[in-house]
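First, one chain by itself: the form predicted on its own, in structure tokens.
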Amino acid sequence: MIHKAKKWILSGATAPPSKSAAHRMLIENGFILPTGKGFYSLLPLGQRVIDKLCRILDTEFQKAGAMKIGMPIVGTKTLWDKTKRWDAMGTEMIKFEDRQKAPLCLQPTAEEMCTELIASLPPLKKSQFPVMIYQIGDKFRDEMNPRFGLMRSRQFLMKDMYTFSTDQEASRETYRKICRVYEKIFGQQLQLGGDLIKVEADSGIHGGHISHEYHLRSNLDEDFVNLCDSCGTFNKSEDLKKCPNCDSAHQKSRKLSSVEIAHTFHLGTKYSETIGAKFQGKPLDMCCFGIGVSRLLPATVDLLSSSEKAMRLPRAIAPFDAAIIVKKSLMSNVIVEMTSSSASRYLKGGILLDDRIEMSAGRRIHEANRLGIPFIIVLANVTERSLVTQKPVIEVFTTHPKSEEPCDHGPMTLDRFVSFVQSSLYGTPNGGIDGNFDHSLVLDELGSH
């Protein structure tokens, strides 16, 4: 689909002082806008990123057999009292009353509600297990000190999945299965594998038997993981002198600043026993799996951007796959339609036609690089001269994670450009950049935008 820059590119606001460069970039580049302390609106570019991320999540979890649902964001005190978490959640739970003075809350998580949903259904057949249901929706937390924008806000978008099995061993197999899906999403789809840290963690107020956190490195001192120099593994121990993963007599660990982007739990029967979700009289064994969807936006920008002059996102969730920058004198030339058609055929994440002809081509290249658009296609002086020879060429640039400047690949014919794109996305011969990349296939499955 072709989108015109005059409509889609909104001028960013001036960002307030913040330790988070990602937060400043998202505001100044027109992805988000503050509306109150700890609250943010997603502007069109930010919403496109979130929509792409949600489509990837939908595809991968539904491939694994999970079913998407929707549940209310408001919970009752009666429900939360069943697990004794109404008070245990503390002051971060946003509580209020309806007109009948019934106490309610904006739910920060949904274990209680989802378990009650399963308990309220007619008896399930054994062939229906494991039951895996998930939602992607807003959660709320009354943060004492909201900071770093979407990294720690009072309203945030989360993917939360809840699974129900007939016994503990089946539940642990489901846990392992969904953890593999997480590793595919972060590693293969978002290409964060080299930067992803999975670490055993405390279950905290959620409870349960097994828990893992997924982290990305960050300089914000928001969270931490320890790296043991002896065995090369990560842990969350408060004691830097003792690694729980090795027996070396000369253990030495380093604390690394990080940000948590996901958390998984094997809950056991804590909720099902209390709320009454059973199969043949026995409490169902549960797991839950969370991904901070809106948090991933600043977390990945923070990780992949080497300069505030050039924001970078995983290519799969960049707001557009390509920008086509056209010189004023060529706007009505058939070469524009030919280029747009060639790009749209293989780049399913949206094409931005930069029709802001009052700006120079160089300025628009700078703007596309600043937004981290993976492919930048220029139809300017070089293209105009090539039309005389009846062998038209376009200029092609690409942007890459952890780089500030776009990479100039020089003039190409449209046929050569198509081969270059195929090589870049799918790793076919005569390649250019990163191979083994299948996000376009994901977008095809659920409809490209």
Second form
There are 2 protein chains.
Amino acid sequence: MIHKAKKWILSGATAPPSKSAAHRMLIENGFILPTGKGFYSLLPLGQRVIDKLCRILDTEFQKAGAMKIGMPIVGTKTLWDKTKRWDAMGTEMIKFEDRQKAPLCLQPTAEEMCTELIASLPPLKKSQFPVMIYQIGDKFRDEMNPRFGLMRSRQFLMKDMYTFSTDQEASRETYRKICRVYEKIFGQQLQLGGDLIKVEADSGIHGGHISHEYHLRSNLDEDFVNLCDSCGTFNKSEDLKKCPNCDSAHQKSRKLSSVEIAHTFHLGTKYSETIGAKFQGKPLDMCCFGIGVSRLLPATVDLLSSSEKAMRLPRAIAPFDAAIIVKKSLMSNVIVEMTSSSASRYLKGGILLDDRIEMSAGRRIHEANRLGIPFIIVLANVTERSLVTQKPVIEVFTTHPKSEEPCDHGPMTLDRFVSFVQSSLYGTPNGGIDGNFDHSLVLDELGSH
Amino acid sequence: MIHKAKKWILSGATAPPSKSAAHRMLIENGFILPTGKGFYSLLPLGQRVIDKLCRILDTEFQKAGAMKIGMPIVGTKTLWDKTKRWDAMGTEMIKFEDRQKAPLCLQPTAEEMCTELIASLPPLKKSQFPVMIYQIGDKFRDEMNPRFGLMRSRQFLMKDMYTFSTDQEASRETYRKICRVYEKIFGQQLQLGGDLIKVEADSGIHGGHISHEYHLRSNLDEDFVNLCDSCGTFNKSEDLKKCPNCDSAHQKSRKLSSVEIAHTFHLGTKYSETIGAKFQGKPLDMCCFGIGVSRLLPATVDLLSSSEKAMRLPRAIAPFDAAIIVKKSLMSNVIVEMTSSSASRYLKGGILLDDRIEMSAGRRIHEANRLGIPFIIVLANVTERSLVTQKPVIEVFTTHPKSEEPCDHGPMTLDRFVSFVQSSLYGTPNGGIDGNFDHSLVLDELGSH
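Having seen the form predicted on its own, could you give me the form predicted in complex with another copy of the chain?
Now the complete complex, all chains and molecules, led by this one.
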């Protein structure tokens, strides 16, 4: 789908001072807008990023056999009392009474509700296990000190998945399977593989056998991981005598500032036993798997941007795949239509037609680079001069994670451009820019934006 | 995408007594599950219906130039006091205090927040108007007496759209434009045209100049429209001396039980003036447009089903486009793959592979008819016998709104089946079943499920 910049690009608000450069960029570039302490609206650009993220999650989890559901945001005290978490959750859980004075909460997570859901259904058949259900929905946490925008907001979007197996070994297998899906999402899809840190973690208030956290580096001092300089592995111990992997002494370990973007738990039967989710009389063995969807925006922007003038997101979730910048005299030329149709051939994530002809092409390239649009196509003087020949050319730039300036690929014909895009996305032999990521395949499957 | 029934079809829970047959069907068929008074989980089948509805809305509103955003569910008293609606909303608005005793609410609607959003952005340019923004999100209303499931639940999914124009005449034009989009959604997309009742309505607590409600017939006595027997038009007057259209006397009017599925308002400057959303010093002229997304499930099921054994939804939002029922001895035959690939050619809304071989084909046809799956394909004895010939055949059934029994189209070759589907969907000359609806086109564009 083609979106016109004149209509589509809303100027961002002025960001308040914040230690988080990503938060400032997301506001200044018109992705989000604060509405109250710890609450944010997603503006059209931000909503597109979130929608793309959700589609990637839907595709990958459904491919793995998971089913999408939607549970209410509001939970009852009766339910949360069953696991004694009504009190344990403390003041971060938002509680209120309805008009009939029944105590309710805005759920920060849904182990109880999901377990009760399975317990309420007619008995499942052996062949239906493992049952893997997930939702992508708003969660609430009444932070004492909400900060860094979507990084620690009071309402946030979370993907939470719950699996139910008939025994512990099957549950472990499911745990490993979904961990592989996580690695595919963060690796192949979002291309964060090199920066992704997976550490064994404490299960905390969720309880259970084993748990892993997924972190990205960050300078916000929100969280940390330890890197052992001896063996190069990461761990999460608060007070560490020696590396749990290589037994090196504590002083060989460095504490790195990071943010958690996902957390997985092998819960065991804690919830199913209490709530009564059983198969043939035996409590089901559960895992749960979270991804902080809205948090991924600031987390990846912080990681991938090396300048506030060049915001970067993983390419698969950039708000548009390409911008076509057109000079005034070419606006009604057929080359615009030809270019957008060539671009749409492999780029299914939306194309921004930059029709802001009152701005110079140079300034608009600068703006597209500021938003981190992966392909920037310019139809200006070079194209205009080429129109008299048999083979008109367009000028092509690309933007890249951790790089501030757009990369200039010079003029090329539309045919050449199509193979250039193809090789950039799929890494075919005729040379690509980073190759081998399949988000476009996913978008093909899920449809264009 | 192919989904296997063995894994995918969860048996529904037992429905409590309810006057709403749709509500009972949605529970018994495993679309929804109650979690508390007036709260429901969407099970995988129900979630698929909601996801399809959302995609139709996204496509149509974005085609019309609207931009999708996401506003927080939680609003502040400070904001709602600006329009004096904090108190006016009464006990149906869920209110609570955060840990710092700041009064907050779960928003039942978002005129205030959306107007403040526009007011907070840097000034918009003339060329950006009309600004049309919408969200699809959870809303809350603390009903004294929640009833009929998703029809009157305390949490519900709503599409709410807000438009901002520079003057009243432009705003009226936008109002008419979006009303046409509504008619396309309910007509061409959901095929409810013949049953859709649009009436002029009172603006109520939202205020403003003009307002229309969209209703469907229902036997729940939740709401009503008047039908004038003289001129055949509908109106919504509570106490009517004469028909507002033809001036006929009151006794010629019949009160029909109905449910409201959508409401549109030309609001004028009520909110923009108070909150300060202006263009060149003049308050913007606003409209707002709601669709009760989750409510559309029971509303359309009630309207389109003529038996509790044959639930019907608009074809565009049936959980699957087709079911392929396979007998045991054919499960690993290549005909299954050939059939699903033929079906996928035009049916992009998901295919259920019914691999429950322990059930007879007849019983599985019955089950597919119960769920209202539009195309039912049977690979059983007839197919098995035909496999020795050059042209294997499949047996084809279709289900239709307001009809209880599946329609038997007999055996046909795969080629014939593909043209049969094509003509059913697009009404090409070689004969269709209802023709001319374009939801498959939309799904093509948005991607397959």
